[in-house]
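One chain follows as structure tokens, the form predicted on its own.
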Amino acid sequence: MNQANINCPNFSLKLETASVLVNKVIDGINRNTMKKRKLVWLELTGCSGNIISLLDGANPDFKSLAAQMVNFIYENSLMVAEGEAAMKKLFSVIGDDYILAVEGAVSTKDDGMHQIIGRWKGQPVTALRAITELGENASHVIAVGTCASDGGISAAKPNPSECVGIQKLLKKKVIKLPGCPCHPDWFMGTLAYIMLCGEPELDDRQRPLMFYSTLIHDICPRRPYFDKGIFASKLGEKTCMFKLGCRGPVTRVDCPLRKWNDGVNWPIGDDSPCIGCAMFGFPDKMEPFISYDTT
């Protein structure tokens, strides 16, 4: 990060957004001025990378979420219940107040029969049925990661299972948190904001502006090289990777500030171009990820 950006109060405050919001929620719950909300987390057609990313959250961390902030009703990778008992717990929230978080796209081919998430009363439960029934009854729906937001890798060509993002299946607005995976702060901060104030301010692609308002290119630590016309010709060179295919100039999210794994690093910090995983149309519209035609 160049020195001007490091000292910008706006950017430094952005790093604290998620923890400030989460701590306000926890404080409200401890003071009995707020109640814990029920949270359902569905893993649909994807790689489970978003729940793994959430477990790696640092400040705020997953323990703050699960122990102090919400009543975690359902998450198939983490919960103890299995089989019909798990499905009973999942559908028990309908008619109650709950927030639905979804990672992964939804397979729609053959009425969703290419993705069965469980059995309920002897019948298979498709991801398509789960998102339709649970999504329409939730107070808020959050698409966690690129696949749930816009289809992502699950919907990449040729898309044999006809996967789609969850907004295409729901009549209500979906708050989208694209990224492959979603950063823990983006989810925790958005969830906390919903609990405190309701729907956050969104851009025209339904992404919270508090995390998705800035182009990576504008806050990239290698931006000075771009401005001076100094470009890398191969991976490993510590200059601007624009001519290698970096998608930072079209991708809006705050990776350069927030970084990953408790602020350790991010793709460009490890000499890999941004591949635009938080952009609409990823991966098909972001390819090729690397180009050696640097003329």
Contents of the next structure:
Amino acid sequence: MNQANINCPNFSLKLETASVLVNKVIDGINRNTMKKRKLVWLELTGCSGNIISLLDGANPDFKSLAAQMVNFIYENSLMVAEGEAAMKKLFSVIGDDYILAVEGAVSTKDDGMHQIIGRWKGQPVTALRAITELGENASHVIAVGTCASDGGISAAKPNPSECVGIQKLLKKKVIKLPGCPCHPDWFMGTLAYIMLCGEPELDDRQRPLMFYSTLIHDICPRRPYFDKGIFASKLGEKTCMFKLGCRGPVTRVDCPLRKWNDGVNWPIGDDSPCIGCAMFGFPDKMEPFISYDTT
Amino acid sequence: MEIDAVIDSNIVADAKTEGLLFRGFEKMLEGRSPFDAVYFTQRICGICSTAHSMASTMALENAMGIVISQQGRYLRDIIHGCEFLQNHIRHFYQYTAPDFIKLPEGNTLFETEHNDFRLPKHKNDLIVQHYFDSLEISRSSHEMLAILGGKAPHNHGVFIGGITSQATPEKIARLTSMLQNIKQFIVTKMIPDAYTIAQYYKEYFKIGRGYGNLLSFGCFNQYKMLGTLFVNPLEYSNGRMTKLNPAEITENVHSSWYTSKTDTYTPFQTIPDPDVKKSDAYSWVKAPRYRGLPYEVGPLARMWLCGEYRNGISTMDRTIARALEAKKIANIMLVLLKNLIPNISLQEKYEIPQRANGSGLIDTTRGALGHWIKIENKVISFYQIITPSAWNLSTRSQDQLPGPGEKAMIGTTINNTDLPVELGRIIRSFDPCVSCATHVYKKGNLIKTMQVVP
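Having looked at the form predicted on its own, could you now put up the form predicted in complex with its partner chain?
What follows is the whole complex; the chain from before opens it.
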């Protein structure tokens, strides 16, 4: 995979992964040994949950990203420019070096007319057009969240807008960070790794191993209950929620260690089962989320 | 979203608000487990996901005939309050303030073409400082949410009976302390900043009124012991306030890209089919109506209806009402936290009925939100969602009456038709969240097609 490089620590499931990598980047930029890269954040057919989650990032936070790490060119809700001026900034990166982060799936029905992200030179810019033009020209493409990775909830049965994950539309390899939403550390760590060393080591579903190498079930603090056969019969109990339909046994990601919102909690810590939101096939293949009838 | 405005001699002669994203959540929900709707519908919007878990859970409880305990309500409402705070703080600093203050140069995200910035440098710089400080405060609101609700966005806590986990004394103490810190920020920075901006942009108290019809489904209200801490279901029009009757709510798709046997329908009646080729339609947003009329919903509507803010109805009044409401919500949450009894288990083993109908109507950050569910053979057979942004950014029905956001723009004087900064300011005062408006999403960035009449 990546050649040995002093800047490229080999992380396997460490809580501090993201902050160590980001601090190396910021340090490199401050010492002029690295330069800021251009970042474009494209929001397609989704719910904005991933940008909100990124704003919830604390270790390090959004301000470090925008002020010290990258030259943030485009993010539809945070940028001040609007209308054609915003579209001009977006398309100005083509031909330049930039990293593309995408949240949301791509609606393909009726040539993409179920999602228009703006108007450029009088023509509607569909999500479909935006991803194909900006995706192939980017140095790296990061799918942020489950919708961009695999279609997610935007492509849920019967998929009325015919949504697909972005890899389906691109020849270029997409680095996938599934999760509904994506944890801010997963994105910040991946972005920093790309800036330091290029593409991180990925599994066969294009997910960085540093965040997605383990099953929730294997590192779940409630695993001892599972091993002893002690199961919760309703939400709110402190034992193993396998029989309520917990998807921890099939979901690969580091939630039990990392937790959410600056590490304060996570779904199982809230006495509710994992619903497999970071898993390929979410939501359809992860349903029912809650079941009292499992035996 | 896009605004299509016709400007004649510097006056907005006509304006259309266009929602340009469709996903079709209501169709997706058919055939799924009713319990899953609580988690599924949150994915309509990452900014107000808790709102959907609230309405969805209430619709389920209504369908299942479950009356939850007051402790369950307190806990759930505290989670909901956290979302209000996160939203209001982000909306004011990250989405509203940049329309009026000049953010630091040298950052591409902050570049803008217009130059209507009026604050003296020291006042401008102070709000810029608060813009960055607020990132930590809104983040902290979501941390509070996650303490009781597992994570944010898309919480796991809100469920039938109240929430899934219990409030321990440690959690209550930590939440109270975090909330005091957030309240301190709102009182000492956010509210003064709103008034500072208002002082330099006074004409915005006269711009963007709309109809003046206001509506709320109620929230933080009718507790058994605590009474109503915020607002009951009410509507206000023609200077008169009356109790809200949910039977008067309809939706209309005359100007939206949907076809249906009937253009106007009640929530339980039908879900129209998407039709992107429909002529004369211009948006994915439908048109909710009360007694056939367009109504504004949101913080200003609530603060007006409960009698706490009666200065006026305008772009700037919306912004001030939002900041004042943030303080109001923080105070309500402190009362609820004080009334919590720790370590109470709220969950039971619930059984889905063979067949039932239910509705969940509640005011959320952006205004009145309704979920309507029908269950057949233990699965969802029908699901209707009417969101706050659909009320505010609604399209026209047969009568051609503009939606509240459209009405608010029409008649406005535009100083520079090349850079109509007024339109963005007016529409952002409604806190548009167009993802949910069409049960789809596209937030914040306003694209204008200006048709300037010679």
